[in-house]
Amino acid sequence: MSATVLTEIVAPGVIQITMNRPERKNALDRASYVGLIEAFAAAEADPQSRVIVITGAGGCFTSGNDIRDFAAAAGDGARIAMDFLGAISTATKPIVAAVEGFAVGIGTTMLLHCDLAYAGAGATFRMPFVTLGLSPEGASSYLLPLVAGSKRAAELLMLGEAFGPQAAQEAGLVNAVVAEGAALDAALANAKALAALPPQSVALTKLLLKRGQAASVAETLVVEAKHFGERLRSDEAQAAFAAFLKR
């Protein structure tokens, strides 16, 4: 398993994956996307596994993508990223996240496909696609307005301004807002607490649950995966991380 992506079983069917980036706020690479792939899939094929906990190292979610190897990678940072949306989007098992500090771009987007989320009380959230010349992605175009209401996902996608957590509640984001530094033990008490329910009933309700969306969640991120490809490669994506980098 990649070292930038911890995982661990911290109670009985319940595993922790942390992204672990610490020095550059948890912010994903290649090898970090590798990582959590990976880790998805092991926990998915666990017969002992029953719940997926997902959090970040030194008291920060992510920072979303690293910029520098974005910018390097072109199309192929965009496609091992998706990789990874379909991979958490299609989970069969709950996912839990725990959120503190900072959750930019598809550190906000990821939440969509959580089935449970806490955030502490100083956590950041923003999806700058807009700003960095890129397009929505994790099936936000899609599954934001539905959670958010379409005036507020415009704001959110659109303006791609940073938020606070009750304003993430309030979109739907997260399900509650928690004291700074406890967005984990909140992740970790519900996701003991879903352990202990009987399992097939549990991934039956979120199989039923995600149902109706399913289809659409799926085409939808091939529609973003395309069109944030092609963004990738565009004179404003390219002009906007020279500027983001010089900074």
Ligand code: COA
The other form holds:
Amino acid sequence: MSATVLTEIVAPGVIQITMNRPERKNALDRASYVGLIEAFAAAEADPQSRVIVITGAGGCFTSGNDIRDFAAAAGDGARIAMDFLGAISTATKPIVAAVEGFAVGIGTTMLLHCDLAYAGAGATFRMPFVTLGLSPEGASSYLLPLVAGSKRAAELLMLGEAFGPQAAQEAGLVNAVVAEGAALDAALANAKALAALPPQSVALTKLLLKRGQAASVAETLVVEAKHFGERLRSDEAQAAFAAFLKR
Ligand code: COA
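May I ask for the structure of the form predicted in complex with ligand COA now, the form predicted alone having been displayed?
Once more the chain from above appears, this time first in line as the rest of the complex follows.
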């Protein structure tokens, strides 16, 4: 298991996956994506694991894709993120997210694939794809209008400004806002409740809830990834990455 992704059985049937690169606000580099993909695959394959909790270390969810990897943008730069999104969007076991601190880029869009999500009162969300010269990913161009409404989705994805946990709840990205530092407790309480329910019934309910969107989500991920890969190499994006790295 990668050092930048930790997995731990935290309660009977509950596996916690922690993004663990606090010195970079848990930015997801290639090794982190590999670790996440392996952790999700292991949780899916383990009959003892019933519910997956995803969180970040050091009071931060994740600052999104590592901008250095974005700047390199060569070859399969975006491919590994796509593999992670494929894994999280097709997981059969319930996923519960606990968000504290920053949830940027894929840190926000991955919440669209979690079944439940809880945010601490100090959490900040942002999808700065346009700001960075990029385009939406994570099937957000399809799922965000569904959960947030088209005007709100346009605001969040086009203007790309930061927003707080109340706005995230109003946009359908999180179930509830809890006290700062209490998101993991809220996520674990609900994960334990889910793990105590009949697992086949839980799995079937998840399948039925996702069924109507599954084909469109898969298709959107592919279309978005094609544009995103092209945008990564664009002058607009490369200038934005250079500006961030020069700060
Ligand atoms: N990729 C690479 N490095 C990142 C990073 C990212 N996505 N996010 C943070 N870091 C690094 C910073 O460069 C900094 O490194 P340094 O200590 O060597 O200077 C360190 O992590 C701490 O981040 P810092 O910016 O000092 O923390 P902050 O609390 O002031 O701000 C953020 C946090 C998340 C708001 C800010 O780091 C940020 O905007 N990051 C980029 C987010 C982003 O655009 N992600 C891509 C989305 S598509």
